[in-house]
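Let's start with one chain on its own, the form predicted on its own, as structure tokens.
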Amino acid sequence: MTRQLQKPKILNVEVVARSRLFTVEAVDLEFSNGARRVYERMKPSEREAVMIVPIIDNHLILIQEYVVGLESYELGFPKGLMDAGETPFEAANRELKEEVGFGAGKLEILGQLTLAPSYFSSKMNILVAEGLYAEQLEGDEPEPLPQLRWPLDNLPGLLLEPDFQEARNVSALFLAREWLVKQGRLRNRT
């Protein structure tokens, strides 16, 4: 249980740089105690994020991106900002014939992510996709995305793989497998 504390009192937010994606501001904070702090925050758009873990035929469906903040390519599960107006769920049926090529007869939310938000507004839902049928978008991504299936009874073995290490990714596996477990799909080996 957390104590209830008095937030900061904001005194200032000002606006330090700007990209295409992001904005960053610097915010003049003064806490109940009577100490003073700049802190800076990255605003990316005001639109929540959605991240799929697909299930077909007892697999998990990830696919292969290329990541420019570590110049490399990233093994996750698919993943994608929400239109304006669109529903989680609308929103991760749409990421899911973009990115992977299935839709979902069924989709449940998970869980909410947030990312460093000591420094990030940012919020992902996540959600698993079962009953999937075939059916492309087309995306924004620049290049076709590898596809690999791992198996739900090595849900554990995900997690040595070099190139599944986001965080995201690995919160919203353990999120599947609890899941998976209360469905009765998979012993809870704690």
Second form
Protein chains: 2
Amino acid sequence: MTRQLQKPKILNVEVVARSRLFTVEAVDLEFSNGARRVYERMKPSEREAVMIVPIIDNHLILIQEYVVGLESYELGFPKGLMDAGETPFEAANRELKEEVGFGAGKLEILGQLTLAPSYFSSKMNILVAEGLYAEQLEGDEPEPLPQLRWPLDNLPGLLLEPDFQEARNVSALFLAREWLVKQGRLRNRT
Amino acid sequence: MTRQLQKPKILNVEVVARSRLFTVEAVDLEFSNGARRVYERMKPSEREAVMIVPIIDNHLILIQEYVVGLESYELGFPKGLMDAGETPFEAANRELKEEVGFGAGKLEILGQLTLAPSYFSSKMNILVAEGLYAEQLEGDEPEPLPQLRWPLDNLPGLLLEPDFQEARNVSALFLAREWLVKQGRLRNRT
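May I ask for the structure of the form predicted in complex with a further copy of the same chain now, the form predicted on its own having been displayed?
Zooming out: every chain and molecule, the one shown earlier first.
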């Protein structure tokens, strides 16, 4: 199977809207067949993010956070942007301390995810964290994030929770389960 | 475990940037502990989307599409917005005909995913499509979308492809595998 395709030519890139957080670009494209399109995207950034799946006493640790897009509290794994100069491991450990109050003695990268790359360039590194020890760092959250522990022997049950539906969280859950099964720490189950 | 939390009060919502595709709102929030924040989000929309996992001859059908956020061709499942009045099944069948050239005799919903709900309200319905028959509808793609068939007996191998990393696609792959395993059509494997 041949997978190499000729990319469209980028004829022009223009900022068309800007807010404190978002910069929208219009990109004028000419596809290899001559078709022209103007696509909008968020201005690309090299800054990556981390999401951490913390494991303690045969449970996952999840947090509840208010999300203004849905105007609700959602259940998910701690996450955040990497600071300049940080490795994914350092960023994961910092975010874990800020959002959950634990440092990790052992971190491993499970994979990398993109998010709607028609519009965004962002990449998120998914890590599993073990060997947890209590250590709190001050974060920028407006309120403490309630925590919830979910038993490893019922991971599929988490998919039935109506407030656990976010695509990166769902992917991270499955990736963590693969990782645990591969190590023989979890029986494969449907 | 108590999970009910008191939502922040929304004090004000204001449009702060607008382009052809995106409308950015600033939302002034007061959390239950009195903390104030202004969060930005994309203006919420009720319009849902569909992603379709098509199965034929013990293979998944994937497409390659240019995504301007990453300026690359990415591998994924066909997807699109639901039109007004469409059910997820109707939208899935239409998108499949437009993007892949097949109608589906059998469609089943595997779940619903959200995407970065700190910023977006969008919900995507994940469906599996079988009983495929050739039927092409005209879409709005600038070029035909190359297709690729991936054997069901090597689904984890797809996760190793560098152009298959998008969180909704990864989630859909795992959800489809769960569904196949549950039906006894696939052996559980790591």
